[in-house]
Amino acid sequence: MKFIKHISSLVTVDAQGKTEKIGAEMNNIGEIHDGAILFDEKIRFVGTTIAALEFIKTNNIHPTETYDAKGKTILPGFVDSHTHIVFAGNRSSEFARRLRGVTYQQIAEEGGGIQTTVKATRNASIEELFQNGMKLAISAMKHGTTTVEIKSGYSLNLLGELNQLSAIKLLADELPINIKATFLGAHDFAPEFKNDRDGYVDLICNEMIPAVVEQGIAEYCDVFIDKGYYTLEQGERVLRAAKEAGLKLKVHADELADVSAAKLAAELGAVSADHLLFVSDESIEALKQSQTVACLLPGTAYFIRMPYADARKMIDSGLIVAISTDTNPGSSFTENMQLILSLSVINMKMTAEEAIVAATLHGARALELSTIKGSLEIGKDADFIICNCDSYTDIFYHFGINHVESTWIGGNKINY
């Protein structure tokens, strides 16, 4: 068993066995001074280090290994359940464009955006978009991020997709991070079916569905359901064929228009309706019955110039409100959770223990891991990230740099 004391700031997310914070719990973070946790794969001891030397001695513990972590703070691994990053090719031209004024609509309108990824993604083999993945997934492992979600969607074909998520389970397998994997045939629509949109619905309620479904290598299915892409009656014919052949929901929901997909994610139990720029009131209060997480994503807004998501009231209203980077080549090319904790208390006008709780345990709530992940309390996993700073509050204070010392999943101390 390892032992860390001395903590300065040990920011534990105790949920108290629960699975979510709602409303003013948000705030409440658990925070404990000159603190110390007892580890294996599993938190085994969390309180003050006093506590702790008491606990060992009445036990008769003797630890494997002890670190001194004065003038540091210990938070949750942050769960980065909202990303993309599985993809080939590079769209910084697209994003000089956008600098000059032209708009990310106009860009794919002209056939670029997405589709450009589209093209690369397509004529890569699954080794070089397992290896571009995996540039992005360590990064992300060194600014803290211990779980991730990583979505298809960049080939929008049956081979593309599946090579897509092959790479993914490769990532899976080789690295230390926690990773889910979502299938988003439904992320555009294939040039193939430009002027056949519906021929290209029956593809992936027909073909793709049952392929990803067979192959076992995706547990989620996504569809971008807004203005300019899936309709509601095009994007509930989608989730329903996942649904029917067991995959569970996420709904890229409200970005650039309300057309009430957070309202549609919330009635067919979608886990999570994410973005949500411009959802409604009505779709807020959908999501609050139905208790579907509605995960915000600033990186985007600050990335295409767009309004950012009302956090302030879904907070308010009594949502599972969740935070993610959305990494992806087009519209948030960052895997830097810390950036999204600060773009998230400046924009969303979110306090830094609401931002923590939505970057943790809500995360991990929308990646139904809450019951083991998301929060260092007794039993769950030894997810947890050290940081060169005596108060959590400097890791938003002192923004735009690294905070991160170590980062350690199942209680092994990553290396890369």
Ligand code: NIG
Given for the second form:
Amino acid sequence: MKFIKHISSLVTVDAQGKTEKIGAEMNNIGEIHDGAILFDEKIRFVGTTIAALEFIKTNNIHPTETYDAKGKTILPGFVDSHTHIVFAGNRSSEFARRLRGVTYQQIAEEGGGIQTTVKATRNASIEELFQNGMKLAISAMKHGTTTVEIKSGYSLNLLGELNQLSAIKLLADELPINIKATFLGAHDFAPEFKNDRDGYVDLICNEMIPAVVEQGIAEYCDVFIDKGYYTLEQGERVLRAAKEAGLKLKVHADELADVSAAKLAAELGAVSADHLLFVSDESIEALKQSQTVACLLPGTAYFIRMPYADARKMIDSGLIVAISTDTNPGSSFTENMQLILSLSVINMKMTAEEAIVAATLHGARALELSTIKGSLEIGKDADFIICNCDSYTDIFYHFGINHVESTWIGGNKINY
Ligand code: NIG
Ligand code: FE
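Okay, that is the form predicted on its own; can I get the form predicted in complex with the named molecule now?
Up next: the whole complex, starting with the chain shown before.
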């Protein structure tokens, strides 16, 4: 067993056996001063250093490694429940155009945007996709992410989507980071079906979903239901086909306009509805009546200069609010969850405590992992980060830098 003692600020998140925290409960993150943890691949003890020393004595434990974390903060590892880190190519020239005033939607209408990445991704081998994903996943771990969801959706044809999902599987086999895969064939419409969008929906339902399920390489199916992308009807067709085939659901919902996508997600029992920049009160009510997580992605609002999602309203309405990076080459090119914490408190008016819960326990909830991850409690996975500051507040106060000194996954310190 390993032992870390004298932790200046130990943030447990204090889930108390629950898989989520609602409303004001999000402000309780169970901070322990002069804290300690004992762990192997799981957390075996959490409390004060004095109590830990007593526990060690009573149970005759001989720690194999002991660390002193005076001056440090320990938090559960971040669970980034929405990313697109497996892709090829680069959209920096489109980004430069956006800085000159062209909008994200204008670039998409010209045939750029997602389609630019589709061209590059279709031309890439599984190995290249794996290598690209590897760089971003390693960087994510160095910034404190211990679990990540990764979507396909940049090939938009059967073989290419399967290749992307294979690259995700290789990453899961190769890296210590925990990975969940999502099939996002309905990210945009394949260029071959530009004038027959419903034909592409047929292809997704009749060929792609069955192949993905047969290969067992994705757990979730996601659809981009929004203005200019999938209509509510098209989205519903894909989601129902996926559900019937045994995939669980996620939805890119109401990012560019309110199209009631979040309401549909709630009605279909989706695990999460993501983005929600323009979500209506009616959809918020539908989410409240469901178990669907509201996953907010402030990096996107920042990067494409959109109004931020109304996190305050959603938390105060009792939704299960998570935050994630949405790492992708077009609308949010960052894999740094600490930046997402900063954006959440400053621009979405969340408290530091709410942001931490949203990035840990609720991220895990959005990946159905919150019984084993997302808080530091006995029996849960020993996924945590050691930060170079003596209070969790400093992670927000001193912004734009990497506070993570080391990232631990399943009780082991990662060496990258
Ligand atoms: O989550 N909203 C749709 N998809 C991505 C953007 C993808 C891209 O621009 O490449 C998103 O924001
Ligand atoms: Fe996304």
